[in-house]
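For reference, the chain that follows is the form predicted alone, supplied as structure tokens.
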Amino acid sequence: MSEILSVRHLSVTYTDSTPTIPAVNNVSLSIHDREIVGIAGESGCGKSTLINAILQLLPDSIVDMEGDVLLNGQNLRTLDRESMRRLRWMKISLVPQSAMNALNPIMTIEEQMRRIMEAHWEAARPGEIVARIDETLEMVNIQRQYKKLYPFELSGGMRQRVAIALALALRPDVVVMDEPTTGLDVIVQRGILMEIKRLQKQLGFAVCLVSHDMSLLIELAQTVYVMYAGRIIESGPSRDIYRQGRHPYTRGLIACFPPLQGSQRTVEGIPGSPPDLGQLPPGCAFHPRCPQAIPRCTDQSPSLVNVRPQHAVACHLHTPDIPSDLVEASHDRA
């Protein structure tokens, strides 16, 4: 599959405030043609900034921005704002986050999706327009005659359907998703993974799936990322992130989701809180709330590191210079 999506070495700095906040630190990651690729973390590590850079939406006068973003080989970061604004929805949209509240509650389904359409679909010819829209909402199981409708006259799972039919109406190549299904119950979130899954493997876009819930992402898709305190601290396959997650906050994501089958096990979460983003603490960033830190931890911040193909984790205790029995006491104490 040819790479469609390349963030190189991407930060993001807040310098509105006093002190400065690094909300993303040195980023880099691919997103390939028709592939699914899952962003996860708690909130407050970082992930809606890193979309957001991506789509170029931080205004320039309260971010200092470094890096690359590359769409197509074209780096998003050299093109002007008229240019970005024309390329959006077109070939790289988002669903944002509580997409259902962020539909305008005084314009019609139908009004909203026309106006998106007009202000990015130069080349449409007259009624494509119309065909486009009742074509796309009947993709998301919306029937034509909703359209009439006001988003308050919706359910919250058909607000989300309309929300995802708004990014896809203009055929993107990439949809950027920052949790999609958040305060949907969970029959309606499975619903609605389903159709996402469903509707990328028809239409053949590329998506980019933000979530904290380790679960659901090992589930959609291929390849996954997971951030802390604005970095990438383990990335790889899915399956192997699943069963061999290297770094103790991986491993402490998925245990805070129980299985769906097997013996009732009490589920713990992840003790602490996200260190302040402005006053990281030194070293690990992780090490105030992990179980394995050892000595280095406290004063040196691991790099990202191959532990097998296409598998890196930033952590100490896999890093080759780590004595053994540092190893084994950390484990112990896991």
Partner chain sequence: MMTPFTASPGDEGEALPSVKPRSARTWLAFVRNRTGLIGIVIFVGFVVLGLLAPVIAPGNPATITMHIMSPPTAHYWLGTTAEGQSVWSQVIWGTRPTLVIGFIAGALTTALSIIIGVGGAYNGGALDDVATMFSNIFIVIPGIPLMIVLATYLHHAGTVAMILVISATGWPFGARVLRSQTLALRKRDFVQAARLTGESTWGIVQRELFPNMISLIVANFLSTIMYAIGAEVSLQFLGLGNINTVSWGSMLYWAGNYQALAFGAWWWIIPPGICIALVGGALALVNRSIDEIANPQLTSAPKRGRLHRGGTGS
Given for the second form:
Amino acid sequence: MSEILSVRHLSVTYTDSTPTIPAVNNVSLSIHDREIVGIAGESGCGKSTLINAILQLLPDSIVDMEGDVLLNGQNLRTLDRESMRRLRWMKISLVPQSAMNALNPIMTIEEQMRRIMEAHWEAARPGEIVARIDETLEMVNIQRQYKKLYPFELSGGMRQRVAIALALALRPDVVVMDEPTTGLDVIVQRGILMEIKRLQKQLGFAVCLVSHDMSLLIELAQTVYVMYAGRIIESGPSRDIYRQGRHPYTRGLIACFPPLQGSQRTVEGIPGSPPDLGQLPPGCAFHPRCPQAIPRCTDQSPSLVNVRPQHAVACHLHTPDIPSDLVEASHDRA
Amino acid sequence: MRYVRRRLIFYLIAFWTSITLNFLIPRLMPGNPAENLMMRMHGKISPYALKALEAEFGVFQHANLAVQYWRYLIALAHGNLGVSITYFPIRVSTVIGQSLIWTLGLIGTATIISFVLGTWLGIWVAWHRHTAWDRLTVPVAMFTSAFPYFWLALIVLYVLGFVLGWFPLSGAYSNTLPPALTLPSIADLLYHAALPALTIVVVSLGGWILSMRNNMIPSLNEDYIQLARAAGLKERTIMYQYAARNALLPNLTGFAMALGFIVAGGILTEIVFSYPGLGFLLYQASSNQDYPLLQGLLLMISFAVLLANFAVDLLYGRLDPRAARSEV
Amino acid sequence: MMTPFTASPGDEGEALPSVKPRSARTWLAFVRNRTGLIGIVIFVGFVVLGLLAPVIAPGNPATITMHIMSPPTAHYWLGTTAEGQSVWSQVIWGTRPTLVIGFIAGALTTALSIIIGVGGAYNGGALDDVATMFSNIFIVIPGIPLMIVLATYLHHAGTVAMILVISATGWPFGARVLRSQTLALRKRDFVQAARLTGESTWGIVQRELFPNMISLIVANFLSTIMYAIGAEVSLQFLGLGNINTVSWGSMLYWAGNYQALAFGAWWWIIPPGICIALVGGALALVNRSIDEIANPQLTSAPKRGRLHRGGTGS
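Alternative state: the form predicted together with its partner chain, after the form predicted alone:
Then the entire complex follows, led off by the chain already shown.
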């Protein structure tokens, strides 16, 4: 498996407000060929900014960016506008958060797909485009005749399928999915997730799946990154995160959702709400909500440290110089 | 089709309301203006014409209001708007018919130019909203749309017509060149229409720019615009096909309101330029207290505005697929 | 306005954003907003000009002198009219009737809009249907021609008649806007809660609706003043108002009557028109700043869109 998308030490700061808002802070992640990578976190943790930064959608006038985004080894940050435009959707595409608003309300499904394809397949014959539209819609289980409809004539689930079809129309290498099932009922969610999994196997693209729903990520993704207040606070194979998540926040997230399959468990929440990115608390940003905070947490920011190969966590409880009995005790409580 | 039918019914009701208003106004005014008019006209016009006036305004008739209203509607159905006093004994319908074409040509064309130009400028400044152009356009547009039409007409007439002598001072065509479908005549017509049209366009332009800009800016933040960007569509496509096409819809809805003001401004502009349209006629009718002509004009202007609005609604129905199913 | 509610952990700690009035903050924002401040300064300037007319331009502005059609001189700053009256003095004194009619007609029109728009929407049902129907119809029936006809019947409408005519044709615009706002507010939780606790209709309107509509009502009032001034000046220009009082409109009427421009007397025509445009522009600026405060993305300053937002994330 080769690395297809690599984000290296990416930081994004919004400069259009005072104080400036550091929305993404030194984030590194990598996605391999045909891999599903999950990014977990609550609203306001910087997930959306991260997505937009990866896709180079943030205008220079409002953000300060550091670090690199490499797609197939090519640094997207150094590309000029036109090269970036050409690369979009051919190599990397997006399934946006709310398919309800992501489709142009006054264009038919077919026209929206056609316009995107025409922007990239400049030499294509109309027949090829039509054939591809039909083929892609069929892949997401939308009957051919529905392409003449407008978004408002479709159900929420169908709109979401259309959004997926749009993202797959040009068969990109990586598809970024931002909360792809938000606002849909559980049955429809389930169907769409299964379809994403099937399509991913069939077409062989890599997925960067962003969600607040930990159980969904653990089920679908091979690797999970947990974000809090603009930083990655834990990352590792999803199995490890699920069974041996170390960070109190990670465990809180897992406890929030019952697994899609399997036995019922009591659902716990994390008290409090995520901090304002413009006014982060000192030390570990999670300490005001953390049930196991120790004095160090209030003034020292923990860095991401490997606890096992491929499993890293940023938490003072898991840094080597903490007495091991305290760590054990905290594990028992969870 | 259901949308078209609903709109049609609405405009029929609106037209019926304006007909009824037209019937009621002279009958509800204090001091019985129509009766005064009769007194004034006694001996000056034929007894037959006097009878016609009486019937029209219900003066000296002892029929009740309902019967009068019925007769009024019947007369209207026959296109009978009475006889003009200013142009006695020419029928009001004939007098209006001669002026209508000028107003349609002038105000109609100027409105379309202003709408298209203003909408396009609104799209453009919204797209470039972080630039100096936007910061300049907004206050200038606000200021120019606050000009009274007739005042700008006076200034334009003075500077471009009187001082510089580039354009004719009044009328719609040269006396030596009666309107015809020949090249010199058409050039002459355009030459005469230039200043009044310029006035209407300059004053009404700002409103279209501002409203299109204000519709465009929220539309630029819509998720589908962000998706179109992420999808690598060309900027022009995003600007016109995605953002502007959606932002145009509320602007068309605002057309109904704006049109009334533009027509009013156009009427005053016609008066300043002595342009022989409905507005100038309205002024004459008002000055001469020519009530039949006044009433006929009010009806005609209302009808024209309603018709234009209906046309815009039909356009809206074609541009917005949701309209066909809307409950409005 | 809100993104679809998603059940994410920690949500229980967040309250819905308050829509209760925040007058202190709003006013502060208003003063900080340069657009609004410029508008207010110009508008207040004209009000002061009108109030101080006897001080700034003492004497009767209608006084006839021998210096007819004089261009601006050291004595007659803005020249004189065909009857030798000082244009400067007329412009200053003309502020009074122009603004007074604008204010009163604006207030009356806004009151009608509130009664019909808010009343209809709040009560709902057939009453609302009729009110909406009438508003929609009167929006498409052109107002100025109707005014000209009414004023002709009234033979040179006096101040009262003019105000009535303006209000009778101007109410539907505000009514429509206020109606939709009322409908939106009616559905909000705090209004529903007040209804459930058995608060009286008037109590709800007074305590819950008006405080949340005040900016809209003010904006509507200002645009109605603009409309009223425009209508008033037009009627006077056509000689359909009271042409014997000194106002900006009647100045232009007499200037037209004496063919001021044919004599090259631009100083007679330009000042009243500029004043009208300045007052109208100032009101538009204030309205715009109200809009900008309520809807910050309309400003020219760079702002980011929904997908971008860092602070509120997904």
